[in-house]
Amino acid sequence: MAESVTVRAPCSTANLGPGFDVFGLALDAYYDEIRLRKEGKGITIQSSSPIPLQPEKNSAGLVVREMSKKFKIKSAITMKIKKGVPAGFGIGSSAASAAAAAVAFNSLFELNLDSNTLVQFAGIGEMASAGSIHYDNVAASVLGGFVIVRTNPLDVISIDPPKDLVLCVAIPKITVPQNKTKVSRSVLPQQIKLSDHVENLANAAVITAGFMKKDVNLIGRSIRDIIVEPARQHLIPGFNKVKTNALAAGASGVTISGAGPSIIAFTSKSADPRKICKAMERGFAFAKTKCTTIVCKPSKGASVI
């Protein structure tokens, strides 16, 4: 049995428009890296990043603490966290750490856990940052590709994305509140019209079919959310302009990445992703906001390195 293990886990985008708390997609853009070593006293966290170092307040620390309890592992663990995913921008920063921790713990103690169980433990880590357990981002970071999560009972389905799917992510340079996920959930409607539910459900179903059929255009034109996106868009300066610009520049679908404020555009190799990124930058500039744009592909998920 190894004395240490290192795992990289990717950032992710959740919801994909109408798939609120159900859909996730791993992105080959930013990664968190976690090294677990059997040493020290109790669970110790080390990091040069400005993150909580108490296990109960850290998404990766919480995962390791809960897995140690569940599997009655008494070994002391020192955890070194290298953050690569920007925190608070809707691209699954806490989820990447939680996913890496679950996969690393499973490997270090040779538990041979199935993917559902790994995702279940990784989801516990979201309590530290979001205040509640949810699985869309962690499932994508653990398994890679496009994921569908049903929580009762927990079933996580991973589907390989089309090879020509390209994502353009625009990350605005704005100050995000400490409890951003809670704020972004607080603006959501508590009641929705049946017709709106039916429309979102149809779009979500067609997105799934698009991934199954490897049809980027079908995926993109089904990324239409008439429930969550309208409720949250006022939290993102220039959202409408960014979305309109990206669609005009060749994106097939545009939506808020997770809880935002990042905006993600879906396109294919046949379009010009840099043109789409420039259009998104102009949209944010219209609202006097700077942004970072990145072109990426879907990621394979967490891996031992």
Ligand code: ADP
Given for the second form:
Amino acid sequence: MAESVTVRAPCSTANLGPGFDVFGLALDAYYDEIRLRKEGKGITIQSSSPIPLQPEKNSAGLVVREMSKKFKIKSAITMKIKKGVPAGFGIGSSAASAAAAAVAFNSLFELNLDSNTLVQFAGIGEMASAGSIHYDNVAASVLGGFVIVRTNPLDVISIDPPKDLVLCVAIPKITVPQNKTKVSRSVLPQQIKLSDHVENLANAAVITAGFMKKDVNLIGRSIRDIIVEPARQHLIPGFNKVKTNALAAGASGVTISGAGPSIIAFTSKSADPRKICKAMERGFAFAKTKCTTIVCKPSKGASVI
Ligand code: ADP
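Okay, that's the form predicted on its own, but what's the structure of the form predicted together with adenosine-5'-diphosphate?
Below is the whole assembly, all chains and molecules, this chain first.
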């Protein structure tokens, strides 16, 4: 058995509009790297990034603690977390760490767990950041590509995205509250109209078909969410302007990435992604908000390096 293992896991976008709490897509924009080593005392976390170092408050630490308990592993573990994914911007930062931790633990202790089980453990890590278990971001980070998560019972389906799918992500430079996920859930409607549900469901179904048929345009024009996005958009300065600008610049679909505040545009290689990014930057500038934009593609899942 190896004494240490290092795993790299990608960031991700969740929801993709109408797939609230169900869809995820791994992105090759940023990666977290976690090294697990059998040394030290108990579970120790080292990181130079501003994340909690207590195992139960850290998404990766919580995963390692739960997996140690479940598999009755008594070994001391020192975890070194190199954060590449900016935290709190809706691109699955805590999930990338949780996914890397689950995959690393599985490899270090040669557990041979299947992907559903890895996602299940990684999802527990989200308790540390969001206060509840959820699987959309971690499933994307573990498996890569486009994922569909059905929670009850847990089923994780992964589909290879079309090769020409390109994403433009705009990350606004705003201070996000510590409890951002809670705040962005608190604004959601408790009840929705049946006709709204039908419209979102149809869009979500067509997104899945778009991934299966490798049709970027079909995916893009189905990224339309009339339930969650309207309720949340006021939390993002300039949202409407960013969205309209990106669509005018050639994006086929635009929505909030996860719980925000990042905004993601779907397009293909044949459009001009840099032009879309510039248009999104102008949209945020309209609301006197600076942003970082990045052009990226779907990523592979977490892997040992
Ligand atoms: P987002 O999905 O928007 O990136 P997260 O779910 O990653 O947001 O939540 C970020 C919060 O999670 C931060 O407050 C951060 O302190 C906390 N957190 C706990 N563990 C980690 C970790 N290993 N990496 C990143 N953030 C973590």
